[in-house]
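For reference, the chain that follows is the form predicted on its own, supplied as structure tokens.
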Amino acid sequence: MEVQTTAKKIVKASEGKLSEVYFVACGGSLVDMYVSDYFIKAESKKLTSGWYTANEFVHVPPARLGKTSVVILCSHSGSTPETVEAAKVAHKAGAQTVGLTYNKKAALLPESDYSFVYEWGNEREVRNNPMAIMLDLTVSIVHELEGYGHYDVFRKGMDIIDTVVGNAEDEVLPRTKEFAERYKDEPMFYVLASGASYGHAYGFAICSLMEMQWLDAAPIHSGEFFHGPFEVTDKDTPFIMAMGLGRTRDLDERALKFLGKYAEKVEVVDAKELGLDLIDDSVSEYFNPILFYSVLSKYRFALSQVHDHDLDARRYMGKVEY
């Protein structure tokens, strides 16, 4: 279903009284939603939003959930039990639901008033991946409901994001191999980011490093770095900095300046250096995580190669009862 058309239908169905948007998923799908939740909090004057891991949404649904709510749910397989149950909870409360999945026969789809079966596998073509679809839908809902002054330049950004990402992947590829060789024996990484990008610091830590490479990892918000975490800094501790464009870049730069003095193992992935500044400054921050997902995926692949550890290898997920 076309994104802008869906946004119009959602607002119309609420009779213009839409008051909250909830983003509900698990794991990597939840990570993909972070930027959309961030956008509403940063830009909307009429909407509130919530970012929920699905099982918590099921057990502790928000009190405001109801007929003026829309719940956006995503499950790559389309059968994540917690997410399907969350959709049922949303429907029971009278909310509109939007489901995203890769699976055309997903159990999530019958519980979705609107649905998107997205494309997957080509990280150079990100516009039709779930993160971009949900961001586009969220921005379009806000624009339809109350107007968004930067909507036209946002649309231009969507038009060129595939090109930006493809060029960035080409540029970073040699660096990912050097990174993997240098850090192949490291058991632990700290991943820093801020603003709309922080969700992907979290995602890279828990999915790419912990789930896919069985490494210890922790995400750190650049703004929180100086309020506890910086005490672990030394020449032997590895940090990955996802330095974004936008209003919180100063937070990243402050953390990086400190790391430049007291750390020696620092990998900087800079959205500006990788060409995201081709997108207008007024909206570029919301494209940071789309770029970082594809670029950092190259880093995790390079690590998998030097570790001889396939990205699909699992000890527990889908193999034992939990």
Contents of the next structure:
Number of protein chains: 2
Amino acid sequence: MEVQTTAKKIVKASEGKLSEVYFVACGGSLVDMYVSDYFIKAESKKLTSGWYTANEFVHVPPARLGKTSVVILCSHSGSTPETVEAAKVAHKAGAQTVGLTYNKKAALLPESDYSFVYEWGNEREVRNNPMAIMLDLTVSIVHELEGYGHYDVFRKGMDIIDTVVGNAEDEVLPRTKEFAERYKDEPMFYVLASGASYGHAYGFAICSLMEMQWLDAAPIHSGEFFHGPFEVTDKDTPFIMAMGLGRTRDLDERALKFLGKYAEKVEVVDAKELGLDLIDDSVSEYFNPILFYSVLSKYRFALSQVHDHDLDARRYMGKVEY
Amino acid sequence: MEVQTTAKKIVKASEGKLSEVYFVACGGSLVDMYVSDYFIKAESKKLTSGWYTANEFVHVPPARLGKTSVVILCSHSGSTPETVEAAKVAHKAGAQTVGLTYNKKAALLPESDYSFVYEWGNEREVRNNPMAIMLDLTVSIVHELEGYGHYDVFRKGMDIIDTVVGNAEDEVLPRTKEFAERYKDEPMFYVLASGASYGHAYGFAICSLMEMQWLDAAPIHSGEFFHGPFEVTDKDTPFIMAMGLGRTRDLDERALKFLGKYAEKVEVVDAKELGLDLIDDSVSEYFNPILFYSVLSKYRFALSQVHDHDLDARRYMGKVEY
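Okay, that's the form predicted on its own, but what's the structure of the form predicted in complex with another copy of the chain?
Now the full complex is given, and it begins with the chain already shown.
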């Protein structure tokens, strides 16, 4: 489905009264929604939003969920039971639903008023990944409903994000190998980020390290770092810092300055240095996570290579009952 | 200040048009706000809410922040610069502000339209702790604005929470010593919870373990556990499970069932078994975090004893520049 047309249809079907957008998924798909939820909170005066792991949404749906809500759901396989159930809960409450999946026969699709069956695997076309589709849809909904002042530069950003990410992936490749060599014996990593990027600190921890490599990990918000977490800092603790562009960069810089003094194992992945500043300042922060996902996937791959650990290997997921 | 009177004043000052409540703080104070934010999302049809680490709120204030918003801020010392700055940002946008602190001379107070200088140290009076004050204020605001169907039983819960928590603390004491003895050599813990309690999984990780004991830790939402994190499970990985009462208990039970099969180091802290079911089912989930804070503090203390680690010892906070 075409994103901008869908945005228009959603706003029209609500008779212009759209009031909430809920983002509902599990794990990696939920991670991909973080930036869209963040965008609404930061930019919309008419809409509110919520970001829910699907089973919590099913058990405790938001009180406001109803006819003027839209619920965006994503499941790569399309059959995540909690996400399919959440779509049913949303429908029952009278909300519009948008479903994203890779699977044309997904159980999520019959529960979706609008759907996007995305492509997957071409690392050079991030624009067609669910994260970019959902962000584009969200920004387009806000623009359709109330006007978004930076919509034109946002569109220009979308037009060049594939190129920006491709260049960044090439640039970072040698570094990922050095990273993997240096950190190959580490059992645990902290991942820092802020603003629109925080979702990917969480995502790199739970998906790329815990799920795919069985390594211990924890995300830390750069703004929270100084209010507890930083006391674990020492020369032996590894930190990965996703330095974003935009309004919360100050928070990342402050954390990095501290780490520069008291830590010795710090890997910095800097969106600015990797060329995201080709996108206009007014919107670049919303593209941080798209860049970080792709670039951090290269780090993930390099680490898996030194461990000779297949990133698709699971010991529980899809293998045992739970 | 008296909670219910304050709720009435806030609603009245907004001319009944109150539309958002933002919860803004850092670290442990932010943790204490999680349940209030959760309550609004779960129960209010008229209000929306947001939960912000203060420096992110300062750098990217929500677009909706304005005259019909109330911003609740908390700083134990009363001088956390990011929180004081957030209060200024809120005021500048025309929002009402509520400040909570332990310090009568707090820099936060002149920026607070309403303030609560709470007491601290009497572990048997949790009702006067900031978490309970903020929850009571939030529930009272919702009730004042639109009516909350379970307000009477909520009030009864508040009346007995001190007793419930006191009993639970006594009951759990021997177990905390066994826990500390068993886990004294562990360098890292995962802390699981869901629903209203998730804030305290985060809080136990960042405050009680990372900040106070320099131990590695990570919170996991019980609902997210099966979508990535559970792949780290093995017989050597320690998990602390805060089993709550209420609508998301299913999520905790599912995670616990899995851990029962594949993990061997699992400490269960069960609100039901510890007597929280004395509070009516319709509201007990909102009291989970009040119980968990007090009970988990006993676990924290026992662990610090076996390590001979002073819980007030810091290596960076308040000692170096950052």
